[in-house]
Amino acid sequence: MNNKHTGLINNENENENKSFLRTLIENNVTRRLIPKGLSWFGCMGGLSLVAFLIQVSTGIFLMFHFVPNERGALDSIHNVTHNVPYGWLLQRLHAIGPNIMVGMVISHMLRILFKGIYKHPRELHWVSGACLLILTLLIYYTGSMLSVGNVKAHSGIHLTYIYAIHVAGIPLIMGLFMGMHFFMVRTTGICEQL
């Protein structure tokens, strides 16, 4: 009898978690309303969250194979692009999804410039995108320096520096930076209260 209703009470939970999450993302996801007249170019700070975790799954793809020194930096990224099954692909995506980021990034600023979406209550907004900016070209920045071409111009700087920063500082920073940007955008919306 005591496991029957240890099970009844066990399904009891698994129903009040599975409704608490669906109530979750029902309200937060799925029953949003879209506001009116939105276009690519009001997408362009979704699109640019996206283009970042492309670029968070493809460097900690690469973040296991590559060798942060003068020696090995060539050597390892040889080796993801010549002998990891689809090395080169995810090597490639993380290559050029900065430069599609970069753009992302100045279009939605410049969106927001011009419309006149950074003035009150949104000039938290303004200045936290404009942090958002300066760590994006500061990632890659960095990632540049940890690029084929650039690993030898760069071997009088240590490439271990160059990379924790990469891989860790930018990213980190940034993280807080978007979580205060998604927080002001969930409190005071887009153009309007979502």
Ligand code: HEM
Second form
Amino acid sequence: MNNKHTGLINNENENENKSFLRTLIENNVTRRLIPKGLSWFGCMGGLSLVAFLIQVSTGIFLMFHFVPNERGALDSIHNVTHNVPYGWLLQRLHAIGPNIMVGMVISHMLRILFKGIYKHPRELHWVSGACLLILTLLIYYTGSMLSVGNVKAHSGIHLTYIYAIHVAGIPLIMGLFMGMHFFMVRTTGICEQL
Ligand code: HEM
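Switch from the form predicted alone, shown above, to the form predicted together with the named molecule and output its structure.
Zooming out: every chain and molecule, the one shown earlier first.
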């Protein structure tokens, strides 16, 4: 009886969750119409987010293989690219992605700048965005220090610090700033229909 009762409650909860999730997805994704005249420039904020998420997921994969010390770093990169299935692809994506992401973030910023969207009431959107640009450049720089060409130039403890900042410090702060950035955009709404 108890089990049956518990089962019923679970089913009810499951249905509630399903409809909440379905509504959330429908309202924000599947039932959203793409506006006419949508330009590539107008998409750069959203595409910067997609690029960031690709970096995080390929980066998590690389973390399982990278050895952040003087002796192991170079060998571990060679191991990922030559011995791990699809390792070469994910390593390449993680290495090329930042160049594209930096381009996207700068295009997003230039659109905001030239259209004057940084003005009241969006000053803080701009400030949080500027912090995101600095963080994007910092994560790019620390990542390039860990690349095949540069990793040998750093001594053990230095390399470990750079690695910790690159994989944990900066991404966490970026997540926080992105949360604030999106919350602000959600609060004011976007300036013009994309
Ligand atoms: C990792 C970096 C960034 C991400 C992922 C990001 C993402 C987004 C997204 C998704 C939007 C809403 C859609 C849009 O208007 O494009 C947005 C809006 C905005 N962003 Fe960014 N952004 C980033 C960096 C920046 C930078 C560098 C600036 C300027 C310094 C900036 C300033 C703004 C402003 C002012 C808005 C409001 C636009 C409006 O109301 O129409 N963002 N951002």
